[in-house]
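The chain below stands alone and is given as structure tokens, in the form predicted alone.
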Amino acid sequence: MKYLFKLALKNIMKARRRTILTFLMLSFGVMVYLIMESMLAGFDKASFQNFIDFETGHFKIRNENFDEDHPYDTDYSLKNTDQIEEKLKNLDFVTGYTSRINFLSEIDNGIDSTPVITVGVDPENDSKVFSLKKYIIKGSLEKGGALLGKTLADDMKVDAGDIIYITFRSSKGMFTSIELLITGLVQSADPKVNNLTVFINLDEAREHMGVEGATEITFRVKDYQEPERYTKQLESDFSGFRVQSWKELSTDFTALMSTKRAGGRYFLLFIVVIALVGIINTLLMSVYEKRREIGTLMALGMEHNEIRNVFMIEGFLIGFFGSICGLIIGTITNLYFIYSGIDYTAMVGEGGMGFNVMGVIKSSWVISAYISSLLIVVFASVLSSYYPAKKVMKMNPAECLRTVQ
């Protein structure tokens, strides 16, 4: 075997134009893909975490008549917010508690209107889940008044001290339109709240809906990660409510991150189907012009398993190193992402291409991706060299010492 491989080195050096256009075929595609599949899991990372930050918590608690396809309707809003929270605040893995009420509205500067998310937030308790705080740019958010996405503020051409109009429907039926100062801009890392939000007091916002307490209650706690450690005595003390937790709430972005994903899979495929064909064309030209070589083989004895196996390891190492140089300098490469990020919002504007991310955001060490890509591009070229080697297992010795080179 030992003897064989010195061969099939041997070989890959005679036509070495060949096999280092595909080796560095292999390398780029390997690296393209690493890089891709890396910075794919720093958006997933990126954007589950603003989703939590910004959006769900670690758990909600809501109405068990809660229309999942209709999720700004008050109707179904929690009356009893004040024993909910007591038991919150007994349970001893609940780090923190807030109150809110979401409902659609519109917005109006006098000149242009245009619709926005309304979010009712309780000043005291809402930084204790969510990060909305950190990120506030200006100003802060006043009873009487209104905080608002820096995207959203710019698109209406308004600033902080200007007057704004919301419109909407209150719990009972009757259209309500209310002044408000704007007392504060946030430019936080979801696009979500910079472009299509309106944060407003909590307890002025149930005066306005007509509502007692609040369309959920969210808090977080020790280990958010494994969150169903917690759904068994959660459901228990709060039975008759819906609770759900982030991983829950997320499943249609969960399968929008994965269809995502598919791309990079997609593409390591389009590379191998490029590495069978230059691996079988780099070892057919060789089998070629090799004929009379491989008869001298055969004249001496070599069996014909074992010249084919000289053709197969050929598929192999060049797939095996293509694919480690690619991994390595991907890694390289990546490095630089994982520490310095890429500036998302610079790249494709505020409007993102339906990432849940803002701003810079760096990549992640993927390992899955180094083994599939390793694993799948050395099978593709070994599949490939089976081929070409099959072809001299018909070659007569004969024939192959009369080939004129």
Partner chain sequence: MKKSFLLFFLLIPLIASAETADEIINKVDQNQLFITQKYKIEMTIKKGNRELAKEFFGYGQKDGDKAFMEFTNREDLGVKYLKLNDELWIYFPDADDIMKISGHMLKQGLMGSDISYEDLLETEEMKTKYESKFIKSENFDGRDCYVIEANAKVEDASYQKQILFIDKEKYIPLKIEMYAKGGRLLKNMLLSDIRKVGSRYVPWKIEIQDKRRRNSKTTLVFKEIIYDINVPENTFTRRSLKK
Second form
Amino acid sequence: MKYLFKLALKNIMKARRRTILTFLMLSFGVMVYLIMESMLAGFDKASFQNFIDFETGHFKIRNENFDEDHPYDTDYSLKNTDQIEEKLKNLDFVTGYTSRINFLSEIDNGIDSTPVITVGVDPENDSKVFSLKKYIIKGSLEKGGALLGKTLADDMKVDAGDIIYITFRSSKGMFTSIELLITGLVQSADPKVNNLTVFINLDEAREHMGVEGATEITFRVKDYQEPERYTKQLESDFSGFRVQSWKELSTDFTALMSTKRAGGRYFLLFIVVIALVGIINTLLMSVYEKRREIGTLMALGMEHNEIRNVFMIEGFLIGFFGSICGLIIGTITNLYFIYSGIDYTAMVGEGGMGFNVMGVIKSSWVISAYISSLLIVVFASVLSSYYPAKKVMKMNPAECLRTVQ
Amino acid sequence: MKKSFLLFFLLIPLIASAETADEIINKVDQNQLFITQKYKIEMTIKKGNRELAKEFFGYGQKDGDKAFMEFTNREDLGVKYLKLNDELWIYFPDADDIMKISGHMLKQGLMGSDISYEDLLETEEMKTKYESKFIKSENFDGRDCYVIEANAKVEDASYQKQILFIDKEKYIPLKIEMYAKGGRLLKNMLLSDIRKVGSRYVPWKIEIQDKRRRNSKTTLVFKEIIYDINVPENTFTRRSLKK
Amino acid sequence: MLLEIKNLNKTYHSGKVDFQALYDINLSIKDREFTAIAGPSGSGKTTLLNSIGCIDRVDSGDILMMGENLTDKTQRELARFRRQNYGFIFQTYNLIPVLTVYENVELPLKLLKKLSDNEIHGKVHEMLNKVGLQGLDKRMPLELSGGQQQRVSIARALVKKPKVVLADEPTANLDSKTGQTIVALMKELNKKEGITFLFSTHDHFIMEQADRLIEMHDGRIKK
Ligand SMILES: Nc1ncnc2c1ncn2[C@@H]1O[C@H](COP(=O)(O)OP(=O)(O)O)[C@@H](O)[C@H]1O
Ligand SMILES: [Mg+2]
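Previous: the form predicted alone; requested now: the form predicted in complex with the partner chain:
Time for the whole complex; same chain goes first.
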């Protein structure tokens, strides 16, 4: 067996153009797969971070009857926010909390209008939970003013210092239109914040909307990776409310992510097809071209199945070294993507790619991509070499030796 | 009669009170009283330089506040709306799917018009939610009109204030101005081409202008309207949407 | 008697046409004999050698080698038998192009799977010396002349000390002078190593070198 490996290796080393092409295609495929998986994992990580930093926080407390299908309805809000905040303040594992009111409105400049999410923000506490403040690029949020997503402001052709209106129906149902001075602009890594959100003062939101408390209180905890450890206490402390961790709040999001990640798997399937087609073709031609060599080996006393195995080992080696080569080049290329990252917004525009991210994204290492691409490509290569290799079994040595070349 | 256009094809009568202004409004309601109705409408949506033309027919029934509409223009062929009391469903033939309209989506315009889905659901009554008072008489569009100001009495009225210009002879509002809380004029509704259908006057043309956008208006023109006919059976059921 | 062939018949079936290439061949070869098979092209020399070498099936008859009947062995048994007892030399040399001279000669020993690398090394170098290729062990076959390639092929056939070496027109691709030195080498090894040679040729000068000449015509041995 060891000798057969040596023979196969010699054959590969002196490979013809076809073999080299198959090899390169496999390497390239594996390389792209690796880069793609790492990129998707990077997106995944960044998306989750954004989701936590801009939307879910670590935990949310909401009205028991809060309707997830209509998250911007103010029908079910929290009345006694002060009381809840006081309780949170006394929990040692809570590192920050804030109240927000979310509702839908339409923003207009007297020429155009567009639906937006309006968020009433507590100016004192918000930055203890959300990253909003860090991403303000101009001005600040002030009383009687509004903080607009940069993209939204651009779309509405307004800037800080301009006046806009938001129109909505108060919680009771009356059309309400308020005039706001844009006191700041925000540009974050979360497209939702940039494209369709208007931030106003929490107290003003309460007044205009006719809501007493808030629609949600969001807070951060010490160990957010394992929110489960706090659920029991939170449930008993806040019975009668809906308390959910970021994990529970992101189930739809997680599902969306995993469908996006499936893209990588389809790509792997594509490489497998290259392996099948490339290796079958290469080996079939090789078996045909090497008939006299095969006849010679048979005359020298090599058994049919040993010669078949040499060809299968060749298939294995093309797959194995092709993958290894792809993984090495992929890893080297990935170093850049992982340590420097790439500004995807600059590449594909602010619409993004349906991911919850913007700006520079760094890829992540995905160990499983190494293992799965190596195993699957090697397996597909050996499998696809079986069909051409088994042609050897039916060959007659005398006939092989007679072939003129 | 606060009203979005649906008064005229989706809707309900108003109940008048004893005051002068209320009496006028009462007469307006009398004119619009019906048991069932069938109509055919051409709708033009103008947004800036863009103009969209749509066509639909529909049935209304006062009892149970029911309405059914079906679009017949090419782009929206087969799109159907069903309103039962305060719920609204839309059927899209391309997706072969019935969708319940709620939340966020209610704010959006019906087929891109200035009429929101919410307007379709409007069922509130003038008498219970507004305090009407006569302001003055004024000539509008060449007609003698009563100018009536209706101020919201309660927080759950849609508008803080509405100003109606009502034709003194025909008891049809020729113009309704709708103001949001904060005093801003949101929408204007203009009614014209008043024709007599049986015993009532019907505005053959209704124009809704969204004052928050420039050059944005929706125009409805009746092609046909018949009152108190027999509505085909099962029209107001969800099954009729998928048919 | 080393090799005995009895009533051997072989028919080729190509498409719908059947062609009988060997008719009732009877032949005995003694140990250490240096035998030439002569005959015009198409007379059945290759077919006979292939049959003896068990790299082709025959229709009827027996091939007995050291008393063992080879015609009723399986394909795998035959492969093993060849490995032990036969050496092959081809008209077109048939060296493995991706292997060096050394590796080509080493191949039959590797297939035997019973010698250590050291033993193999010794045998290969000894054999290369015998065929006059010392110093060329790292060359690739295509870097050699035809005569050199055929020497490698002879070394490959002899390195395992087989009972019989079968050579099908070993000189046909070489110029006559080189051909003669190749036959001289074969004869030398036949004498020194005591290995039986059976080779085909249609070169008169080469036939004359043989201890014994078998003439073939139309699939039969001329008496
Ligand atoms: N595979 C084959 N199918 C049909 N006929 C064959 C085949 N191989 C050889 N022959 C025929 O058998 C005869 C003997 O061939 P061969 O043994 O090669 O003769 P030689 O080696 O003496 O030239 C020739 O007439 C040849 O045409
Ligand atoms: Mg021949």
